[in-house]
Structures are given as C-alpha cells and as structure tokens.
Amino acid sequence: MYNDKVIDHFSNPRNAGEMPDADAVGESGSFKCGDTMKIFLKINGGKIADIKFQTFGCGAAIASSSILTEMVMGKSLEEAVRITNRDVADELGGLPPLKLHCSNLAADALHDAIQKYRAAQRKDKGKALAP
C-alpha cells in the first residue's frame, strides 16, 4: 500500500517535536479521519531557519509532515507558501488515493503558519508606526 519512502518517513520522522520559541504555529486537521497537525516555524531573514511538526494520525499523515519539513527547510516564505498538497504527495513518491488528504493537511498547516507569521509581522509593523 505504501512505498519505501513513505514507510521510511513514517518509521523515522524528520524534525518531529515541539518548538517552544516558534515564530509561528500552523494547524490543520480533518474531522473525517481524525488526523491533526501542527507545524512550528522559526524564521530568520525571511527564510525558514527551523521547522518542527507534531502529527497525530496515520502513517501517511506523519510521513507527509516529515517530508514537508525537509522540503521547506531553508526556503524563503515566498517559496514555501507555493508548496501544494500535490508537491508533498509527489515528493513522497505518491500516496494511495484514500490517503491523499494527508498531504493536504501538511500543506494546509504550513500555509496556516506562514499566514499567521505574516499577520503578526504586519501587526508589529503597525505598532512601530503608531505615534
């Protein structure tokens, strides 16, 4: 059902864990399957300097989160926000049709984290400009 790359990322997830000093945390979940994901980002100079994840779900969900962290580490926010669920699934070498939603969750959690980071930056910039 799963290829070797998916099994490897499920068995040996990369960048798993919390990041207490994260600059942004994105979340995603599915009521349909019960999977939930959190993506923690540390941003430095507009680039993803560090990324961690916590995923509670099936092997495909864990593998999708793990591969996503490798895909975006060191990328600019502009590059990272363009990553799609299809990119995540392709990087894993494919997922079974019933598990494609797991790659959606990973990309959605990343996009949520980036959106929250950008919103916080705009808010901070507005405070700096206020009299």
Contents of the next structure:
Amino acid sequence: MYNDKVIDHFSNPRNAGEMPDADAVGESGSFKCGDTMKIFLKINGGKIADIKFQTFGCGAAIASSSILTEMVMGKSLEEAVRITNRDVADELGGLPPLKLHCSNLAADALHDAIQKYRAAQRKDKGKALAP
Amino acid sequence: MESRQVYMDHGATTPLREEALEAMMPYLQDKYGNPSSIHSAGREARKAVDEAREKVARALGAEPAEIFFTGGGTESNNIAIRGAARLKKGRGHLITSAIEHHAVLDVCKDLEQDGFKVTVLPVDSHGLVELRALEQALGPETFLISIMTANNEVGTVEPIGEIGALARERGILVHTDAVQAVGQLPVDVKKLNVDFLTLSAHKFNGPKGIGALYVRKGIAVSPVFRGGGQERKLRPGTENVAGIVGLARALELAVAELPQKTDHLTQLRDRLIAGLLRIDDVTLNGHPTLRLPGNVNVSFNYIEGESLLLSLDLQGVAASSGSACTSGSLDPSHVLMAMGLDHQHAHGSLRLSLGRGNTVEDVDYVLSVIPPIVQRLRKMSALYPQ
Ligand SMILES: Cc1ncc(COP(=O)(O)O)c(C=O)c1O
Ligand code: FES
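Hand over the structure of the form predicted together with its partner chain; the form predicted alone is what we had up.
Shown next: the complete complex, the earlier chain at its head.
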C-alpha cells in the first residue's frame, strides 16, 4: 500500500518529538478519521531554524509530518507557507487516495504554526509602539 | 530475541491445511465432472458433494438435507436473512445486534429500506447482547432474530442457545453467523436452537470462497439467486466441487481436534493478554471469559492502530486493528463503538487472532516486540502526556 519512501519516513521519522522552547506551535486535526498533529517551530531572522512534530495518526500521517519537516527546515516563512499538502504527498512519491487527507494534517499544522507566530509578532510590535 | 514471521490474523483468514488441499487436488484436475451430469465423471463429482454434505452435517449435529453449500459466509448470511424476509413480502419485524458483521448488518439495513421494521440491539461494554433487551424488542410481527455466535473483532461469545430457546417458544426464526465460532468452539445446531447457521471454510483452514448454510428441516426460504436446480435451488450455479470437498475435510478435522486446539489456543491467548496488560495504559476489549479461544483485542491509549500494524509488520508480525485509519471508510470499528469505547481507544485497538500454527515462541516474540513499538509511537504522539 505504501511505497518505500513512506515506509522509510515512517520507520525513521525525522525531527519527531517535542520542543519545549518553541516560538510557535501549530495544531491540526482530521475531521475524517479523528487524528491530530502538532508542529513546533523555532524561528530565527524570519527563517525556520528548527522544527519538530508530534502525530497521533496513521503511517501516512507520520511520514507526511516527517518529510514536511525536512522540506521546510532552513526555509523562510514566506517559502514555508506556500507548501501545500499536494507538495508533501508528491515529495513522498505519492500516497494512496484514501490517505491524501493525512498529508493535509501536516501542511495545516505548519500553516497554523506560522499564522500564530505572525499574530504574536504583530501583537509584540503593537506593544512596543504603545506609549 | 531472534526475529521471526508470526501470523496472528486468523480472524481475517487462515492458511489452507495440507489435508484439505490433498482432498481437493483430484477435483481440481482429473475429477472435473459436473455433479449435474449423467455420465460417470458427473456421478463421481456428485458422490464427492454428497459425502461432503454428510460430513458437514455430522460436524454440526444436523442432517445432510439441512446443509446447503454457498460461496462463503457473506453469501450464507444473505441467503438466510433475505430468503426468510422475502416470504414476508416486505412486512414484519426483525432483530439483530449492533456488533454483527456487515454481511448481516447491512442486509438488515437494506431490508429496512424495503419496508421491514428492524431493531438493532445494543451490547454491553463486553460486547454481550442483553437478553432482557432482546425480550423487550420482541413483538407480534417479529419473524427473525439474527445474532452472531461469536464476534470477529473482540471474540465475545453470545448466548445463542438461550436466544434460540426463547425464540423457538414464540415461533420466531433464529439465524446465527457462526463464521468465527466454527472450528474454535463446539457448534451443535440442536443445542443452539437455531433455524439457520452460517459458516465459512477459510476461517478453519479450509479454502476461501466456499461456505455453508444450515437450514432446519421444514423451514422455508425463498431463493435470492435464480438459476439451475443446484443446492435444491437455494444456491443455484455449478457446484465448487473442490471447495466443497476441502471445506468438509477441514471441518471434519477441526471438529476432531477441537478439544486440544481449544486448550492450546486458550493457553496462548491468556499468556498474550497477561503480557500485554503489563504495558501501561492498555485495556482489554471484549469479555474476560466468554471469549473465543483465539481472540485477543486490546487498546493502547495515545497511539493509532495503523501505525501500530505497520510497525508490527516491519517486525514480521501480521495483525489487525479497529482504527478508523485502517477501515477504508475512515470510521472506527462499529463493534468497538457499540461497546462504548471512545474514538481514541477504538483508534488504538489491536486484534491478535491466534490459530493452529501459533506457538508459545510466537506469543513471546510478539510480547517482546510490542513494548518498544508502543513506546516509540507514544513518544511521537501528539496526545501522549510527555
Ligand atoms: C463474523 C463474520 N461473518 C461473515 C464473514 C464473511 O465471510 P466470507 O469472507 O466467507 O464471506 C466474516 C469474515 O470476515 C466474519 O468474520
Ligand atoms: S491519519 Fe487517519 S487515516 Fe491517516
């Protein structure tokens, strides 16, 4: 059902785990099967300096999160937000049709993290400007 | 421990046993006659089918005329339930349970669309159908009760004998899907008080695509399929002679070996359950004692079943899960949900179903590979309190 690349990322996931001092944490959940995912970001000079993930989900969900972390590591936030779930699935060499929604989880969690980071930044800036 | 291949998915299907294959071989090659033909090749095949029917009847405590060969468990269930309903011409009430296989549940749902009244009985947290609820559901229009002998996912053994007695008194028909029970438990149609019983060969080391339906003498059913006169018109179509012979041989042997097999599987099952329950946050699904000898079903909190199955497969272990992610429909197991499990526990469920070939070494191997897998997946889990 899964190709070798998916199995590789599933068995040796890159950047799995928590990040206690993350600058932003994004979450996503699947309405379809009830699974959840978290992405932790460390951001430095507008670039993703470090990234970690946690997933409660199937093999495709774990592999998607793992490959996503590789795809965005070191990228600027502008580049990272442009990554779609399609890109994640393609990078894995394809997923079974029923499992495409699992790659959404990964991209959604990343976008959520970036959005939260930017919102927090705007708030900080607002504070700094206030008299 | 040295790595090995361990098949613990006998609830899905079992390997064909050597003796059954041997019995089948002549009918796949030299003895290719059609049992309906007049010539000697036909008569040879007819004789094989007749002998097989006798063997199956003997194994179930039935008469040969009460046994009909079909294309498997799904087909037997459809023929029995639809066949009994057809005689009611769209009116009447039937009762089933929430934990039936889809080959019963979806047939009942279809009949509901056709105008029948259908009651789907709930089960308790162990997966047992409550007799009180059944009695309350009975009405003047009730004509059929279909409850499985033992559940395929959690192994709970239902009180069919009592249900049968209760229904017989009231003149209500009883069908039981005994696909999982036959070959693991003693199955006697008289003791069970049933009118219809479904079995499928590939669950007791027979071939796939062949099953049987017991229909009690004197009970009328309207055929679902139309065609020739085979199986007294209840299942028309040229007989799968080799399959029928293989089914009968496998069943005959399974019944003869039943006492030893039950002891062996029960020992392995209890060793496996005890070992699994030593892991943190693991719960047993199903009944502690009213359980198929070969069934183990547990939930690992905080992890998802498909990733567990993939990890086990990478270690050579074949198993199954009630997780939404493995279901094709992306819904968690209807059986576990009916037993009141929450989404997360259904998600983290693992079924290990034991069979003839399994050994103590297999059990110990599985018990040695599971804890590190569970630990690894929990460390990665977004739900685990790290
Ligand atoms: C309880 C039960 N009923 C029916 C079936 C269907 O049997 P078959 O695969 O022979 O159609 C199965 C097998 O998966 C089963 O476990
Ligand atoms: S995360 Fe549930 S199917 Fe992939």
